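Just the one chain here, laid out as structure tokens, in the form predicted on its own.
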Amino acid sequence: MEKFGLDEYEVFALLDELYAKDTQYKQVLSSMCTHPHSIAVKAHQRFISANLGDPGLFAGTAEIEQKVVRLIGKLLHGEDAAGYLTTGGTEGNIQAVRAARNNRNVKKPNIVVSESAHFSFDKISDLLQIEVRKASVDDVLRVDVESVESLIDKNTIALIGIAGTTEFGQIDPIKELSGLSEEHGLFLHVDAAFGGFVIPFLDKHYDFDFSLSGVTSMVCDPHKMGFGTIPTGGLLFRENDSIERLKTETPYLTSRTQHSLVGTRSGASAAAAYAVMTHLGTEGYKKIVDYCMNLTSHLVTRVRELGIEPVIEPVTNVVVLNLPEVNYVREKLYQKGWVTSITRKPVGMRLIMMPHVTETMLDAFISDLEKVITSTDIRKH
């Protein structure tokens, strides 16, 4: 830090120079985040100094947080669910597994997840010193329930289901996992960080939420398809008893206890989520999901004209293309400005049809993709 500061113009000149280095969403096909809704931005700015870590000082903001929890709960058929707003799916997954661990007196606890689960569960293994057992997937990349059951033993504290997998957008058979969890008396956590604001609005019905009696907790992120500001995640428990397993004494704050992982928390994110959810309503979200699924259908139709097949038929607005020399193709597309990502197993090019994607943008991408895959370079590669 210099002795004398810069004026506002000079500061923003520096910031603009750095902002220009950020990748703009206009050619991003790899992100599960998007531009927040304008009303979310306005609400975020209004509550920018609110700290949910000290709810007695920010009583109105704390009330907003609980309103958001109830709105998410209603969306996920858990009107009486208890919870709080997190920084995102990773924190929510950590806290859910922590609650499951604290609920059982097991010396060497383990959880069972799909091999397609988010990498946050590897962090959980390290942070909480819990063994993470990875079940195999079926031919459409949903977790195999028989594989899950084969991994359960006396030290298993929780099963994990994914509703909208990060890599493929697939939905695990949560109904079957719910039955399995009840049969074995286990905690069932559903990671719907991405799918929570997608699956309820799909034309096809899926059982994946608190409507299933075996589901104990869920994560659902407003900062993804919910159009909230970053970071805003949601962690919900079916019963208040589960969240009480996370209680920490906070003697020098206006509240005597906390249940969150972090101390200082953004009240602005809560206000943004509340603003956009009350503004859009379920009909607004339905239109957004329909738009994204139409883009998904358009993409699959167009690439099939080029002889390219998706790895699985898309379930949500995530498409993974089965491409030869996929890393080479991605690099060539990146040189043209397109940002895509890659899956682990099976390997494919991962494309997410978020609301910032337009049909014109998608057609331009497909045109560039066709040029790359038909070029002499790739035939020689």
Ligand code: PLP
Contents of the next structure:
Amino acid sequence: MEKFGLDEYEVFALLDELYAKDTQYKQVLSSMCTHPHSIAVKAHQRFISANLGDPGLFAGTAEIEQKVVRLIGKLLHGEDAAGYLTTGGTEGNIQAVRAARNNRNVKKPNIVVSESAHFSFDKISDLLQIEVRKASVDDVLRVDVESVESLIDKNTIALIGIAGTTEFGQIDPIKELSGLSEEHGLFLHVDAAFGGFVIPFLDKHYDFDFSLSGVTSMVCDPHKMGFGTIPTGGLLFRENDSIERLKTETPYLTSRTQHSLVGTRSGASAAAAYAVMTHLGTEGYKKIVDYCMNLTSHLVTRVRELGIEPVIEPVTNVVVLNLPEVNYVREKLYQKGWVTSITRKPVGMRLIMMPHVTETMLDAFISDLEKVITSTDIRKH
Ligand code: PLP
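Switching conditions: you have the form predicted on its own, so give me the form predicted in complex with the ligand.
What follows is the entire complex, opening with the chain shown before.
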């Protein structure tokens, strides 16, 4: 820090210079986040100083947080679920597994996840010193329930189902996992960080939430398809007992205990999530999901005209294209300003049809994709 500060104009000149280096969402096809809704931004600003880590000081904001938990609970058929707002799916997954571990006295605990799981489970393995067993997937990239069962032993404390996988947007067979977890007396945590604000609004019905009696906890993030501000995740437990396993005493705060992983927490995020959920209602979210799914169908139809197939028929608004020389194609597209991403297994080009994507933007992208794949360059490459 310099001894004397700059005036606001100079500070913003510095900030603007760096902001200009950020990629604008209008070229981003690789992100599960998007522009927050304007009402969320407004609410976020109003509550900018509120700290949920000290809820006695911010009683109104603490009430808002619980209202958001109830709204998410209602969406996921868990009206009585207990929970709190996290920084996102990673924190939610860590805390859910931590609660499962604290619930059982197992010396060398393990959990079983799909090999398609988000990398937060690798962090969990390291942080909590829990073995993370990876089950194989079926031909449409859902976790294989037989493979899951074969990995369960006396040290297994939880199964994980994913509702909206990060790479393929696929939904695991949560109903079967629910049955399996009840049969073996295990926690079943459903990672719906992305899918939680998508799956309830799809035309096709999926059993994936607290309506299944084996589901013990879920994550569902407002800062992804919920149109909230970053950072906002939701962590919900079916039973209050489970969240109690996360309790720490907080001697010098206005509350006596805390369940969250982090201490100081954004009240602004809670206000933003409440504002947008209350403003949009389920009809509003349905319109957004319809919009994203129409873009998804449009993309698939247009790439098929170019002879390109998706790796799986999209289930949510994630499309993965089966392309030869995918990294070369992505690089060429990047030079034209498009940011795409890649999947691990099978390898493909991953495109997420978020609300910031428009049909015009998509058509411009497809036109560039066509140029890249028909260029002599790619054939020589
Ligand atoms: N779980 C799933 C299914 C995700 O897609 C993601 C992120 O994309 C996460 C967890 C991690 O969420 P976050 O980045 O908010 O911590």
